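Here we start with a single chain on its own, the form predicted alone, put down as structure tokens.
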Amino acid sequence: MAKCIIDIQNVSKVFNPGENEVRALNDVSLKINAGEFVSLMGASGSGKSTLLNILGCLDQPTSGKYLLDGKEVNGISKSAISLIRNRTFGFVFQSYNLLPKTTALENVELPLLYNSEISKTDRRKKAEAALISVGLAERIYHKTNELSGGQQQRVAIARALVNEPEVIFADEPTGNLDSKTSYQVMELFQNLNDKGILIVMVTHEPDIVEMSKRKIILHDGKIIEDIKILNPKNAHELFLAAEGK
């Protein structure tokens, strides 16, 4: 039986407590096991991005419990949270969040700068290997403004991978991409998931969801559906079909 990595229990998140409070999450409980590929869906304001931010330790719940790999996250120090985000998690965002006018290599090296145990030489080797793994061997020294949107997202994925995380959190990773490029990005995620990396992704695109293994739908801060996808669509095959091959 797969190991439970993420376990949230009765989690709520309230913004602006008081008369004008907004309850972004309302008593949500959820377990996610190692090796899963989970999509979070829902209309704007449903709570999906808030949930992703809490799971990724970018935000804290107002109430409830969060167990990560069996250990409680609530109440641990800021430095311990930072270490989890840097060593255990990788993040990919819709807007790429790359440093402008710097090379792909420099962007991917960035998370490693916070790890004093890695030498400058090893940092470069790891960053190069991550870029090669996402198909950017010939773009390593290109600046971000010289790359297409799809290539920039690949750099972002390489940056998420460079610390060899257990979990990748992706917030609308295909939101700014055309269909063919989206399929290429999803193929990367499927390949990473096949290697054992747990992926939790927010998306509003139904066709993208069908390439994951589990679909969770939120509405008004609550989970209303949690469905296992038995036969996920193959992103590589969809890309070839879009190419007319």
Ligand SMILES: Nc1ncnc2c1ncn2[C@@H]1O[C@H](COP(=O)(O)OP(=O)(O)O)[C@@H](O)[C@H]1O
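Being a predicted model, the structure only gives us computed values, none of them experimental. Take the two forms, superpose them, and find the largest set of C-alpha atoms that agree within 1.5 Å; that set is the rigid core. Positions refer to the first chain, counted from 1. Shifts are known only where both forms have a C-alpha. What changes on going to the form predicted together with the ligand:
- 75-77 is the sole run of three or more consecutive shared residues whose C-alphas all shift by 2 Å or more between these two forms after the rigid core is superposed.
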Contents of the next structure:
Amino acid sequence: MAKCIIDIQNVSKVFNPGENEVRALNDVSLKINAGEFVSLMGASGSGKSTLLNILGCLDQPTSGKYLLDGKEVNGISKSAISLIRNRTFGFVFQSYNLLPKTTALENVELPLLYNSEISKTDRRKKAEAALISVGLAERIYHKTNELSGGQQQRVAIARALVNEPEVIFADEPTGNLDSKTSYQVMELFQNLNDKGILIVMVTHEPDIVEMSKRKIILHDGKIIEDIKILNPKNAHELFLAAEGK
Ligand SMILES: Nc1ncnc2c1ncn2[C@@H]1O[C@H](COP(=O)(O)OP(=O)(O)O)[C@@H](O)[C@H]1O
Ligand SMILES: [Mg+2]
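Now show the form predicted together with the ligand, given that the preceding structure was the form predicted alone.
Below is the entire complex, every chain and molecule, led by the chain shown above.
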């Protein structure tokens, strides 16, 4: 049986406690195993990003428990959590979050700067390999503003991959991309998932969800549906179809 990596129990998140409080998550419990590819869906404001941020240890729940790989996150020191975020997790956001006027290579090298054990030469080699793996061998020295949206998102994915993470958290990774470019990004995610990387992705696009393996729907901070996708669509085939091949 696959190992349980993510296990949250009765998690709630309340913003602005008091009169104007917002209960972004309301008593959510969820288990995710190694190797899964999960989509979080739901209307705007339903709590998707809040849940993703808690799972990625970018934010903490107001109440409830989070066991990450069997260990209670609350009991882990701040520096150990930073290390987990930097080495075990990779993050991809809708707006790419790249440094402007900086080359693709420098953007991807960034997460490695926090690791003094990696030499300058190795840093460069790893960043180059990550950029090649997302199909950007020809764009390594291009600056952020010289790249298309799809290319920028691929640089962001290379940056998320450079530390060889076990889990990738992606918040609306295709939200700013046209459908053909979205399929390319999803193809990358499917390839990474095939290699064993656990992926948790927020999206509100139904066709994107069909390329993952499990659909979780949130409504007003609660999970209202959680279903396995039996035959995920193949992103590469969809890309070829969109190209008219
Ligand atoms: N930092 C915050 N401060 C106050 N309210 C917030 C904050 N972040 C999110 N919220 C509120 O929590 C609810 C869920 O937000 P969010 O998780 O961003 O939803 P989604 O990603 O599904 O659109 C919304 O009502 C939102 O306004
Ligand atoms: Mg959101």
